[in-house]
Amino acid sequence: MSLIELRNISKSYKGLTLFENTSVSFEKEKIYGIIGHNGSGKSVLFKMICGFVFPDHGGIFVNGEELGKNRRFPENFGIIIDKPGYLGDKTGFENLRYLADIQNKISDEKIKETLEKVGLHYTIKQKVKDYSLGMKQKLAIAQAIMEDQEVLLLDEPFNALDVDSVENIRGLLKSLNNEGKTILLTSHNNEDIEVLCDHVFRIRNYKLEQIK
C-alpha cells in the first residue's frame, strides 16, 4: 500500500487551475522531488496533502485513509509550506519550546540536539526577529524535524542557506531517509533534487509526471 496517494484530483486555486484530473502515489522510505515553475502548484499540492486544504475532485489517502473523512491532518508529518510564523521576541529554541509544548513529546534536550544539527547553537540568546533569514529558514527545518515525524513535507528547504549549510542539510535529509523517513521536497537548484532524490516529478499540463 502506498503511503500517500492522490487518485484523480483537480483543484483550481485563487482563480488558477493547477491539477487537473491527476494521480500519483509515494512509497515509504524514499526522497522525492517536485519540480515545477513558479505558480505551478508545488505548495498547493504540500498543502493538500497535508489536509489544509482539499481537491475539489477526488481524493488524497495517507495510509489508506482518505483526508477530510475520518481524519483531516496526517499524524507524524513534519512541514515547512510559506514562511513559518515565529513569536520574534522569544530565542529559537524558546519558539521550539513554545511549539514542542502542544503534543509534549520531546524534551528540552531533544531540541537543542536538533538545533546542533541544522547549525543553530542553542545558546544563542538573539530573538528572532534579528535572526537572519538563512537562520529562519534553519529554525523551520528544526521545527519540521524535531519530533522525529514519519514524513516531511519541505517546501524550498535550501532557500537563504550558504553553500556549507546546504550540504549540511544535505546530509540531515540523507541521514533521516536512511532512519527510515521520507522526505518530500521542492527546490529550484536542480543539483539539490539529483542529489537528493530518489524519484522527481515534474507539474507540467495540470498532471504530476514522473521524469525519474
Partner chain sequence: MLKHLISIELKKALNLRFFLFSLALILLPLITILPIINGSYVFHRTIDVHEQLLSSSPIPLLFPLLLIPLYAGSYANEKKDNYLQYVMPRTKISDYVVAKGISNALITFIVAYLMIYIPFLFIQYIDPMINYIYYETAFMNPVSIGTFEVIAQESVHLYGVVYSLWVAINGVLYVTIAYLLSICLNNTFVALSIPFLWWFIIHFVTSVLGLEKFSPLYTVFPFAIAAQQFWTIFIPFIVLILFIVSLIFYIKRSRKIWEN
Second form
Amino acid sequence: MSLIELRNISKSYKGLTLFENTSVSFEKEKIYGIIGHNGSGKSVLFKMICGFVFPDHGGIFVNGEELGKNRRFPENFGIIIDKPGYLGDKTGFENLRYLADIQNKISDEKIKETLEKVGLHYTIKQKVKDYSLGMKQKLAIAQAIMEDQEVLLLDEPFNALDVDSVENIRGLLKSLNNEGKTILLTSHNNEDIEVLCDHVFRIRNYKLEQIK
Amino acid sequence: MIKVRKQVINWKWLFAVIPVALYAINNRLSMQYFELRYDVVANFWDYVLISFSDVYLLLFYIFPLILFVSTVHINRTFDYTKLIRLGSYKKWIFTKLRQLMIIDINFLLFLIAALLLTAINTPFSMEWSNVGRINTSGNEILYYLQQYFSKPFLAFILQIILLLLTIVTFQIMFCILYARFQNVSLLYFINGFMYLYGAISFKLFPASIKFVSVQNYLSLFHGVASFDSIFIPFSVMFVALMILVFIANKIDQNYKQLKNLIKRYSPLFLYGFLCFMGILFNVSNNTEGELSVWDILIVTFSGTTNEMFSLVSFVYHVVVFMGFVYLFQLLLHKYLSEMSYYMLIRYKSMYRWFLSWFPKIIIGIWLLLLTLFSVTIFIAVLIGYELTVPQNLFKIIYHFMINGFLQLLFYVLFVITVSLFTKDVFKSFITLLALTVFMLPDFSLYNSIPVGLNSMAYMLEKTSVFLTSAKLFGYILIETIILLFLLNKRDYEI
Amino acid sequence: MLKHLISIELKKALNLRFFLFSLALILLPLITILPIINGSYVFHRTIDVHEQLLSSSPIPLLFPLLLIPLYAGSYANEKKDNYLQYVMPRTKISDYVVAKGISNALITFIVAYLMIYIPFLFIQYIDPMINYIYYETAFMNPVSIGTFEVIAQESVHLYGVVYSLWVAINGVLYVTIAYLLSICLNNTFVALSIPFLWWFIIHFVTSVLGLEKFSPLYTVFPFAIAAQQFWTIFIPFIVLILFIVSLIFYIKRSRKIWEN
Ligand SMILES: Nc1ncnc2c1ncn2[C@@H]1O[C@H](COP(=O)(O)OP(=O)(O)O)[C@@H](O)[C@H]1O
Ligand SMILES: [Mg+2]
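Got the form predicted on its own; any chance of the form predicted in complex with the partner chain too?
Okay, now the whole complex, with that chain kicking things off.
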C-alpha cells in the first residue's frame, strides 16, 4: 500500500485549472521532489495532501484512508507550506513549546536539540516577529521535524537560507530519510532536487509527470 | 391578466369584512352610552370614522390580512415562463403591483360598503357633530379628526388614501423582495414580524419614535395627532414608496457593483446618519424659550467642560468627533496594510508617502466642520429659531471651526503616531478612546489634556477661545515633531 | 483534548503584560477614584460607595474596549502570521478554535468579575477595619442604586456577587463577539472595534430615541438611570446572545476556519 495516494484529482480556482484527473502515489521512506513553474500548483498540491483544501474531484488517501471524509488532517505529518508561521510576540523556543504542548509528546530537551539541529540557538531571546526571514524558515523546519513526524511535506524549505544553512538542512533531511522518514519537497532550485531526491515529479499540463 | 380583469368583484371579500361589520355594529351600540353620558348626538360620519380609524382593527386585522393575501398571491402566481415573457424583473414587479392594486380596491370597496351600511339610519350631516368636541379618553379619534379636518368627508377620503398608500408601499416591497430572493418564507417572516412589530410599536414605543410606528401610517387620526401635521404621514409613506419604485426600476442592474458601493460607503452613511440624528434631537428638544440658531449650535455640540457634564452631550461629542477619527482609522488601516517596501521605495521616503494622503484628511476635517455647521444652522432656521446676531458671533464661529479643526487635527496626528509606532491601528483606537476619560468631570485636570477642548459649552464659560487654540497648537507642534522623528529616524519595518 | 488545549491557551495568554493590564483594570479605580469621590459625595451605605466608584470611573463608558485587548485578538494574529497551519496537523482545528474561544471567555470572565468584585470586597469588608471612607451618619436618606437595588435589599453580599457576575457575563459576551468576528472578517481592526461601536452607538441611539432603559450601557451599569423593571436588562443581553449564535452558525456554515 502506498503511503500517499492521489486518485483522479482535479482542482481549479475560479476558472484557473491546476490539476486535471491526475493520479500519483508516494511510497514510504523515499524523498520526492516536486517541481513546476511559479503558480503551477505545488503549494496547492501540498495543501490538498494535508487536507487544508479539497480537490474538486477525486480522493486523497493517506495510509489507505481517504482524507476529508470528516475533514481530518493526516496524522504525524510535519509541514511547511507557503510562508513560515509563528506567534509574533514569543521567542523561538516558546513558539515550538506551544506547538509541542498540543500533543505533549516531547520534552524541552528535544526542542532545544531540534533548534540546534536547524541552526538556531535556543537561548535567543528575540521575539520571532523580529527574526529574519531565514531564521523564521529555520524555525518552520524545526517545528516540522521536532516530533519525529513520519512524513514531511516541505514547501520550498530552502527559501531564504544562506549557503551554509542549505548544506546543513540538506544533510539533516538526508539523515532523517535514512532514519526512515518520507519526505516530499518542492524547490525552484534544481540542485536541491537533484542532490536529495529519489524521485522527481514535474507539474505539466495539469498532471504530475515523473521525470526521475 | 384577462382572468384577473374578468373577476372585477371578488365575492370572497364579503366574508373578510364580516368581522369589520360586527366590530362597527359594536361601536355603534356603545356610542349610545356615550351620547347619553355627554348629552351629544352622533351623526353618520362619526359612526363611519370611529370604525375606519380604529387602530386595533387596522393593525391587527385589516393590514395583516391584506399583507397575507398579497403574499399568497405573489407566491401562487409566480412563474418563470411568465417572467421570461415579461422580460425583466422590473416589468414583473409592476405587473404584480397592478394585480395587487385590483385586490386592494376590491377589498376597500367591500370594507367601505360595510362601514357605510352599518352606519345607515343615523342622523346624516356633512358637518362634524358635537361628539368630536369632547376631549375624553375613548373619544380620541373624533376629537383629533375634527381638530385637523374641516369636514368629516375629507377625513374619510384621506383615511382611504393613507391606508391605500401604506398597503401599496408594503406590496411593492414584497414584490421587490420576492423578485430578488424568490423565497416566500422571507415574506411570511415579514408578515409575522410586522404583526409583532405593529403590536410592539403601538403598545411600547414612546412618542419620540413616531416615525417608525406602523399605526401612524394606517390610522389617519393617529398619524396626524402624533406628528401634529396632516402632511407628514403622507409624505413619509410617499417618500418610502418613491424609493421603492426607484429600487424596482433598478432591480435588473448589476447587484455586485451596488453591493460593493454600499459596502464601501456604509460606514460613512452610518456616521452621517448618527450625526444627523443628534442634530435633529437637539434641535427638536429645545423648542421652548427664545433661542437663536447660534444657541442651538452651542447646545448641539456642547460636549463637556469642567462644570458642565451631561452624558448625552458627551456621548454625542464622542460619536461626532471620534466617529470621524474612526472613519480615518479605517482608511489608515488600509494604507498601512497595503504598505510595502516596494511601495515605500517608490515614494522615496516615508515623509512623501505620508504627504501623499495627508492633505486629503485635512480637507476632510474642514468639510466635516462646514457640513455640521451648515446643516445645524439650516435645520434650526427651518424649525424657526431666531437668526439674531449675538455679540460673540465671531467667537462662536471661531471656536467651532478653528478649535474644532485643531482638535480634530490633534486626534488624527495622535492616531497616526500611535499606529505607526505600534503598527496596530486598533491600539490607536483604544488609546484615543481612553483619552476621552479626561473629558469626564472628575478627570479634566484643568483642561490641560487636549481632548474635547472644542466643546461648545466653553462658550458659556469664561475660558478664552484663543487660549484653547494656543494650547491645541502647542500639542500639535509636539506631535508633529514626534511624527517627523518617527517618519525620518526610525528604521521602518513592515 | 479540549481541556488540554484550553490549558495551553491559558498558558499562552497569561504573560506579564496580561497581568499588569488586568491588575490595572482591577485596582486602578480603587486607587485613583476612591480618593476623589471620598468626601465629595454623601455616602450612607457601602453599596453607595461601590456604585459611585463605578459610575465615576471610565469603566462603564469603555467597558468592551477594556476587555477586548486581553485575548480576543489572538486568533486574528495567529491567522495573520500563518501559525495556524502548524496547528492543523497536530490537532483538530475546530477544537483549537473552540478552546481559544473558551479561554478568551474564561480570562475575561475572571478579570471582569474581579474588576467589580475586588472594589466591592474592599469597600464592604476591609474599609470598616481601617475607616478610610467617610460615611454620613447624621441623617439617613439612602438613594436607590438603580435596577439592582432589589437584590441589595435582600442581602448586600448577594448583591456584590450577583452584580459582579452580571458584569462579567456581559463582558464575556462582548469579547466573544469580538473573537468570532475576528474569525469572520479579514479586517481585524473592524472585527475588534465593532463590539465597542455597538456598545457606544446603541447607547447613543437609545438615548436619543427615549429608550435608554434598553441601552447596553445602562443595562450593565444601571446607575445614571432610574431603577427599571428587571426584565429590561435582558433585552440587550438577548440581542447579544442571538448575535453570537448567528455568528457561530455562520462560521460553521461557511467553513471560515478552514478556508482562510
Ligand atoms: N485560495 C485560492 N484562491 C484562488 N486561487 C488560488 C488559491 N490558492 C492558490 N491559488 C492559485 O493557484 C495557483 C497555484 O498556486 P501555488 O500552488 O501557490 O503555486 P506554486 O506552484 O508557485 O506554489 C496560483 O495561480 C494561485 O493564484
Ligand atoms: Mg508555492
